[in-house]
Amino acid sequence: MSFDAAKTLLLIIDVQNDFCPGGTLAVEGADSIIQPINKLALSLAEKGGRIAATQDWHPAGHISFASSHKDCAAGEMIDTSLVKGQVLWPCHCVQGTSGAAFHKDLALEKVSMIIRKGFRKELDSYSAFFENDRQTPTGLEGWIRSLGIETVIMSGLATDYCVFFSAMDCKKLGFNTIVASDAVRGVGIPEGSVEAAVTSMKSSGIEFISGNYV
């Protein structure tokens, strides 16, 4: 694959500690990633990159918390008054707690620009580009427009779920939409959620890559 450096960005996606061996919602092998991400982000810094970061950032009581509802547990799904099919999950990455917090060991120095999304106490968000409405954008996509970029990489976390939605809005606004396979790991919430994922991007044009190639 050939793609010009100087107008790609590179997205790491939720690479923080409730995530990451040890928090509230771990990926199995999410501390594996860092390496790759750091190394990714360094070489496409140098050739005139962009690197970008998405952060989970939620309010106490959020509604994607199982314990914000009354007989639930994380694993089922509700509809919301906003969002048909919620998945409820452990209580995680809320607003200023250390769990919220990037992995220590994730290289920011080449981060021009941190998304937080979720931060809507009764909206949930996957995507990078749009809340789990589907209408409300986070302004990464205006962001990285007003740059030129016309690539981007998809690093982080998790496969099945913020990877999956932020390559296929990605792609559907227009962007060579590329996951750097060897940089993501999926939760597996439910079990084949990884693999439909993988099988879901690709059936779209987007493309996976591993190893050195930038």
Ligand code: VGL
The other form holds:
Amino acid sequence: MSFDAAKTLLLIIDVQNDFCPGGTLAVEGADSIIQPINKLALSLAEKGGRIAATQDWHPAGHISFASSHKDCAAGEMIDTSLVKGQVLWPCHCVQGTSGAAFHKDLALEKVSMIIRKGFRKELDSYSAFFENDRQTPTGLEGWIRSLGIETVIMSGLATDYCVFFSAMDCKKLGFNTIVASDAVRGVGIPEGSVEAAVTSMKSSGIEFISGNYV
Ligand code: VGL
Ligand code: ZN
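Beyond the form predicted alone, can we have the form predicted in complex with the ligand?
And the full complex, kicking off with our chain again.
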């Protein structure tokens, strides 16, 4: 597969302390994706590509936190007024906290856009393109269209949530969509969700690559 690096965006999804070992919603092996992401970012930037990062950015008492609901535990699913089937999570990525900060080893120099999502108390956002009502845009689509981006490479956390929803939206929007397999990790809640996400991404025509491909 070939793509024009100058028309390619690397999207670094939610590489934040709360999703890394020691965080409140730690993804196993999350720290092992940082070097592959940094390498990709540096080589893509050298070839004229663009780099954007997302940050999960919730207000305290966010609707996706189990602690915001009476008698609910993390891992349960509820229906909210805006979203059917909202998974409840431990409190994570609260705006301005160290848990919401990027991992200290993530190379941010080449990042020219940071999209913060999930900042509305009553609405969660997994995808970097649309919030979980599946309608409210984050602005990423407009930004990359105005730059003439044709290909988006997905990296970061988590394969079965934010990476999955971002990649599926990206493909639906008509961009050539690639997941960098060695630069993503999943949470696996509920069990099997990573495998299910990979299967549906592949059957939607999303490509998977690994190694030194930029
Ligand atoms: C995410 C669960 C809750 C993610 C964000 O980044 O995949 N997962 N909030
Ligand atoms: Zn979140």
